[in-house]
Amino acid sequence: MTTVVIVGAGLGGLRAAESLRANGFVGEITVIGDEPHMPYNRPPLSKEALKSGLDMSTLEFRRKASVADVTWQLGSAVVACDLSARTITLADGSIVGFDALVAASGIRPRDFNIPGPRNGRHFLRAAADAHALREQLVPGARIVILGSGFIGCEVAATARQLGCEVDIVTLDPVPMYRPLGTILGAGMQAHHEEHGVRFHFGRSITEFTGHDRVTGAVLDDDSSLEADVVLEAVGSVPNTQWLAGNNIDLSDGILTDSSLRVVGSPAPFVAVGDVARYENALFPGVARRIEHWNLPTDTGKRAGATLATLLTGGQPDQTPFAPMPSFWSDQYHCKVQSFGLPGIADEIVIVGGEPSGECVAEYRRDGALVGVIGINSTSALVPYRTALMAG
């Protein structure tokens, strides 16, 4: 019987399995994940799960009946792959064969290996990370956050609501600079500072102090901050190391064509979610990895259909792939929502409200709309989504 192996037991892996079944694949499907959990929702890890504690039963995604026969091999990390031999190797040395492969291995936090004690320093990607961090966020605790992206800012907001003292250290000029730009970033900075968050812009951390546990951070201007707990949130790295040596493009994730078939693979192989790099027809010209919550579902559906077709000898759909990127972030009373790719804009125009309150901002590139962001303006964004899809 034909076997498909899915490396990664997150949302993208789940949606790929469901899509394989929906498109008529009746063979064996094995999903291999390095965490011990069934696929679960990650965005609450920086918000609700830190406030009220981690309850995996509320985070797990509902699974369609069609994947009831799927084998879930959890707590098993994949460390190597031979696409020519059609095998993967697990951390325990066991080898698993496949007829077709799905890469849904996602991303991991970037680690700059800053000198100093490790105890008290945290990343936030998995449920275990959230559980460990939650135990440290007690009233009066001093938390230093390295990085001012969404994860850093969401944790800062949650930590302040839990009564912690918060310092954010970032090289950027405003929080969430890359997705929001200067104008909206400054508006969100004002919200954070109103709640007592202290920013240290244009700074990095050169070392952490302490013996058995971190007690502080030394900045690159030789100033220092006291810390009971540290969160390192300075971006992510695609999990492609297990594919090294297969002569495929892993320069930034896994390069695919418009059907999400991996370019250059000798075996039937597709990639989904945060690890996949592909050209989006809505923003043509460059293949990109886009780490937005909705895209594991969109790519999983497309990739599952592609693989099911390949395994029956057919040609996959090569029509332009045009999923709409979207994200949201809840911080204090602010709901930040977006459609498109505001990060590629060269012009930002506020078309309603004020950045310090409710507002809508258009993001344009060469005069054309490429994204929109609203703060507490959900209904106002609906026409923009339509316009971006049409564009």
Contents of the next structure:
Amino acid sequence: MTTVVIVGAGLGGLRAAESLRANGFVGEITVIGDEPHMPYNRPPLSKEALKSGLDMSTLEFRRKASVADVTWQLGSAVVACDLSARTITLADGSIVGFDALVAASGIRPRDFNIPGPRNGRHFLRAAADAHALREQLVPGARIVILGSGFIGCEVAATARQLGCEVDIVTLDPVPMYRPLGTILGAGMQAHHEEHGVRFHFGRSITEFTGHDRVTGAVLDDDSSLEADVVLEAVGSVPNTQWLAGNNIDLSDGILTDSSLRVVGSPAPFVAVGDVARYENALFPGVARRIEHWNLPTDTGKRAGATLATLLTGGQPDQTPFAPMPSFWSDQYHCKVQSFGLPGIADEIVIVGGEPSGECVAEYRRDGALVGVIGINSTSALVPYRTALMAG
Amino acid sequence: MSIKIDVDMTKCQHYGQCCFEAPTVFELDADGKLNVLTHEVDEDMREAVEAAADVCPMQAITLTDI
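Moving from the form predicted alone to the form predicted together with the partner chain:
Everything in the complex follows now, all chains and molecules, and the chain you saw is the first one.
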């Protein structure tokens, strides 16, 4: 029987499996995941689950009935792959064969290997990470957060709500600088500062102090901060190391064509979610890897259709792939929501409201709308999404 | 067969993603609050309401075959 192996048991892996079934694939599907959990929703890990506790039964995605016969091989890391031989190697040395492959291996937090003790330093990606961090966020605990992206800012907001002292160290001039830009970033900075978060902009951490456990951080201006717990949240790295040696483009994630088929693979092979780099027809000319929550679903559906077609000898749909990138973030009483790619804009125009309150901002590149961000303005974004979809 | 649509309003954060997938079932009102326009649809709406349930960031939408 034809076997599809899906590497990665997150949202993208789940959606790819569901799509294979929806597109008529009746062979075997095995999903291999390095975490011990069925696919679950990660965004709450920096917000309500960090605040109120992790209940995996509510975090797990509901799975469609069509994937009831899928084999889930959890707690198994994939360490190598031979696309010509059509095999993957697991961490325990066992080898698994496949007829077709899906890469849904996601990303991991970037580790700068800053000198100092490891104990007390955290990253946040998996449920186990959130569980470990949560145990440290007791009232009065001093947390130093390196990085002011979404995860750093969301954890800062949660930590303040839990009664912790929060310092954020970032090279950027405002929080969430890359996605939001200066104006909305400054607006969100005001919310954080109202809630008692201290920012150290334009700074990095050169070392952590302490013997058995971290007790502080030394910044690059030789100032220092005391810390009971540290979160390192400076970007992420795509998990592609298991594909090394296959002569495919892994320069930033896995390069695919617009049907999510991996370019240059000798075996039927698609990539989905955070690890896939592809050209979006809404923002043409550049293949991008985008880590927004909605894209594992969009890419998983398309990739499943592609693979099901390839396995029956057909030609995949070559219709341009044009999913609408979208992100959201909850911090305090602020709901930040985006459509498009605001990060590629060269001009930001506030079209309504105030950046420190409710507002809508248009993001333009060469004069054309490429994105929109609203703070507590969901309804006002709807016509912008429609305009962005129309291109 | 019909499909029953339940939205857990204790989970819903009114992101409105469902409205784009199934605009005849879900809409945001002027205040940005989600309205569920119908709680039961026919089979021909399956793809749309499944897509709406899939894209809900809070996973607040439950579909049941009835």
